[in-house]
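Quick heads-up: it's one chain on its own, the form predicted alone, in structure tokens.
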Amino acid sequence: MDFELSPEEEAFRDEVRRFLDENLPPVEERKPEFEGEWQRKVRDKRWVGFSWPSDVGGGGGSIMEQVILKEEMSDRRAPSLGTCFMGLAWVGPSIIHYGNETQKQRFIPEILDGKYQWCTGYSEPGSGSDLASLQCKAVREGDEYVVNGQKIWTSLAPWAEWIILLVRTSSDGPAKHDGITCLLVPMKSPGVDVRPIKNMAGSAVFAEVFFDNVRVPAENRLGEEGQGWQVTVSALASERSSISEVQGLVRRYAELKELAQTTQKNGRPASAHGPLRARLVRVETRIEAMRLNGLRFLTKQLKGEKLGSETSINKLHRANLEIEMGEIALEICGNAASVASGEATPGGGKWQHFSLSWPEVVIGGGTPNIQRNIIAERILGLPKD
């Protein structure tokens, strides 16, 4: 595939770079009010939801322009394009494809403006790797659904205002996923109980969510009854672009190398020790493998082909890299790794926090074991686990 940019794409890259030069100060100079100003400016440029159709408020950008935008933003360590993470990654694309006009007009502008957070009610205690076996149940009563059940590892649930929820409305049909329906539910609905799950770093991005006779208006159903599986597959496909993830890992790896070069171990820079250098080289090689895989995904998208299970390869790479890079950083820090802050702590404790925060990335979107099962079963054709 020829990735040479067209004159129009080169002009767009120049536009993005000019915008960054004019509006993005160095990280150390960014004041508390900068984030709000930044979000207003990128929203005015229609760079939030850049690839979404312009008739719903998106930028109407091409796939290649979106790649350019993500690369330039990540390279300059710009804040995110929009603050409603789940809304932009999963919920918005699902509403665009499956929502009615009322739902689009109600939710899409608020997602683009970042007015509140969404969370995703997918995984359950007994159906993590086999989502189609979920048992959270919804029964239709007149113009409402009554929901009972539980979700777990629900990202952003502790402060989200809405949840895109998968429920079982029927057990009939030849396949387990035939009876799954998607509902849009306010988190403040009576009967919704959110119980945060703290991770090793002390934060609580995930939560258990319990539903006890929660009444949801039928008008909040996304897509047809029993169409929830298709809605979910569409949402997951929208999430699994790895271009910006690779750029982020490249930047983190550069910081890790700098840590190795500036930290002394036995009177020499840590980077001078052979075993550590070998680990760093393996990390760099795997990041490059992710980049090349990302180009394969991009090639398919540019040809108009849909991405499938192959995106699990990069998801697995990233999960492993997050853990490995954290472990390497703590090894470089040595005894200082046990101290979370202070002048003697390299990076002021950021590496300690990084090494404990990997569950947010590793669990979100499917754990490594789930990704291995997907790769084994759907790509390699091995028997089901």
Contents of the next structure:
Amino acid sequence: MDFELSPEEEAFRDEVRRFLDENLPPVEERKPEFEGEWQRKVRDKRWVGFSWPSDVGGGGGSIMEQVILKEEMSDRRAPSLGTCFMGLAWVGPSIIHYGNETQKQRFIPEILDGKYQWCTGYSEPGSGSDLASLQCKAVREGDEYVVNGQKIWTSLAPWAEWIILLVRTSSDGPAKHDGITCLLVPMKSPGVDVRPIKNMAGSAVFAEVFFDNVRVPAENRLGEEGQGWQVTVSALASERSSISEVQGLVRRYAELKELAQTTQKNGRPASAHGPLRARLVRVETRIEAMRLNGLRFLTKQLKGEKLGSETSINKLHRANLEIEMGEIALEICGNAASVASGEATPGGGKWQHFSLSWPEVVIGGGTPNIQRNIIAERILGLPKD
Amino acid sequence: MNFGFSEEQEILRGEVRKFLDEHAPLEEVRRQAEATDGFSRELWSRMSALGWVGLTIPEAYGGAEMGLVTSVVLLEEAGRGLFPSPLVSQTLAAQAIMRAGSDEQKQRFLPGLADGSRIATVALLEESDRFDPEGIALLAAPDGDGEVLRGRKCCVSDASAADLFVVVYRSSAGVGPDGISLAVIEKGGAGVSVDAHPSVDLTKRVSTLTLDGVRVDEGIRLGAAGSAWPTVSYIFDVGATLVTAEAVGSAEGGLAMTTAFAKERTQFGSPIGRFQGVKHPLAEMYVDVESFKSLAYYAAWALDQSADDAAIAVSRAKAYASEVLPGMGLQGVELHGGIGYTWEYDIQLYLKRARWVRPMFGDADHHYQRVAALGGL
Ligand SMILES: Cc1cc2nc3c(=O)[nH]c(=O)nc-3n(C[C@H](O)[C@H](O)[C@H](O)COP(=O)(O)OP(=O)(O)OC[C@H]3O[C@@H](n4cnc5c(N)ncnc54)[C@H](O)[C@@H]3O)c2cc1C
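Other form of same protein, the form predicted in complex with its partner chain, not the form predicted alone:
And the full complex, kicking off with our chain again.
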């Protein structure tokens, strides 16, 4: 066991720190034009798509360097590296892995430059956890696919220029995964209709997307016909060791701890109340367990092994922690928790918002029950239900 | 960056597992646990010869001079099949002597502990059942150039087998860390007696140690009178870490047993492991074991390195383990149905082990409070 960085890794960390010293003002001093300048600079350094191969324009960075980069960025509350969120997270990796040369040259630079947003059209009204049952249909006509059907919960759809879409091209195969194909579709295509859905926090970030005889050139197919499941599962499985998620939780816990120490309850700081204190410290311990689990996963990756279903461990922790931290915060706020925003509530309403946002993590990335199934079936080897 | 074990440590793991699979399957463990001292002397000698008993003792005194991280590997494997032995007690006693003993005392005591020819344990607890200075009330009376002890130490592990006791007491009255002392007391000396109690977990023997006019002089006191709290506190931390490491193994053992049963037992026309009411608790157990495992590994590393966060790391590990272990033990029995309630079937042994671990070196409440205090909450 050893938690030291190698001399090369330390040199890289120092380089990142120097860059941050020179280019990142404290949060309060960041001007509106800062974000654009920042994105240009980090793009020039090839820190956007840092782990992607350099021949497609990525940084060619190692796993360990990527962890260092993210840690330093997170510590200093730097803006994101790149702006094309889903493009960087899984569309790009899918294209790098399954795309042909033309597709790589067409899409990858624009994802890195953050030219536009991608959205993800997997879920349907009848197909959520059981994604492979999806019904949105595509029929080949000459050089085109004609798409008919509906997607739902499509995050960013109201703004996105492109969608990575899973469609059914056949129902004949022995398994329902077999007839699924992946298409890359411009959102401006005739016949695409986006209807935003307001979530319980009050914002409309996701949407229903309808496809009515939408014509998609066959050259926009990613991978082979019928290979769509593999193409997307491989992207979802480009799993990381959850280290950046942990950093988010660490920061959130620090804020929660401050709230607990500065909010009075019955004449004492909330943090001095036994039951609240016990819940807080349980949260703290689980975040640390997640961090260390992540380091064990990272060690596995550094030894050249692929991560498998064990990443569901931290997904389950994270789901519990997102919910629990929100609930603790509301309990600390007391009756002021019923004020949505403004001076009359601690934090000006951020805890109310936070405590209404957990479904993004808890439901959005595969529900806890599905994570439990994954662990039980793929790790413990119990029979499928 | 490597949060994993070295090749050498992985080899040790393989060897220990093979040795215990061969010599200590559960039916054999039951037999060994029923022996007079609650473990097999024969296996103890063989493990001593392999260097496993004196793993953390310096080479100069006949040990293998490994860190606690290496003991974690050994204990995890010992825990898996509930192997009964005084390994934890021996390690703690040796650690206390290594930390606080003079060269002469190390020379006198450690070689026998390294080669397993003598067995040692630590006598820490009293009726107060506390893991802090306030819990230690046994007060020595001055006696010329030495001291005399009259009182009892409770819940002493492996006492009936032990030849040596590292005893914590007070050289001067008070409640704080000042005045706490440690001495190595030999069994068979005047005034030393052990009352072995029937234990719930047959693989973990507990006794009361009575000291009735036992004389302590410089020869057997570890360090100056009243100066031992840092060592005692360290022993509490090492104890909590080793017990948690052993519990990683036992929790995995219990989980493996219940998982195997769930694949085999059929009801309603299907293996019960297909039902989510069965498979989801098993998945949750897996999440918990993997998590307190990570915490325990880090705690051992932090203690080996004397890292700044060693104390909080230990408390996080033990708090998490103590919180979840009894529930895992209960679920294990419940998921077996009626067979799980029988004396014959082994899953109940894992519930008893979990309950033994829970309070050992501090329960979840104790350690969470410590995490809160150390974490500035
Ligand atoms: C904020 C947010 C953003 C999202 N963004 C996107 C996006 O950009 N693109 C996209 O394609 N999708 C997106 N989703 C959809 C998300 O992937 C699905 O909501 C999720 O997979 C669950 O599907 P469902 O909503 O149909 O629920 P269902 O699958 O119907 O599940 C309902 C409940 O039943 C449980 N359940 C289902 N099957 C089982 C089973 N076998 N065993 C036990 N319990 C079961 C679930 O755990 C859940 O609690 C988003 C969702 C949210 C909340």
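Numbering follows the first chain given and starts at 1. Rigid core: the largest C-alpha set superposing within 1.5 Å between the two forms. Remember, predicted model here, so these are calculated numbers, not experimental data.
**Item:** Threshold 2 Å Cα movement between these two forms for Val16, core superposed
**Value:** It does not, since the Val16 C-alpha is displaced less than 2 Å between these two forms after the core fit.
**Prompt:** Cα of Asn373: shift between these two forms in Å, core-fitted?
**Reply:** For Asn373, the C-alpha ends up 3.4 Å from its position in the other form.
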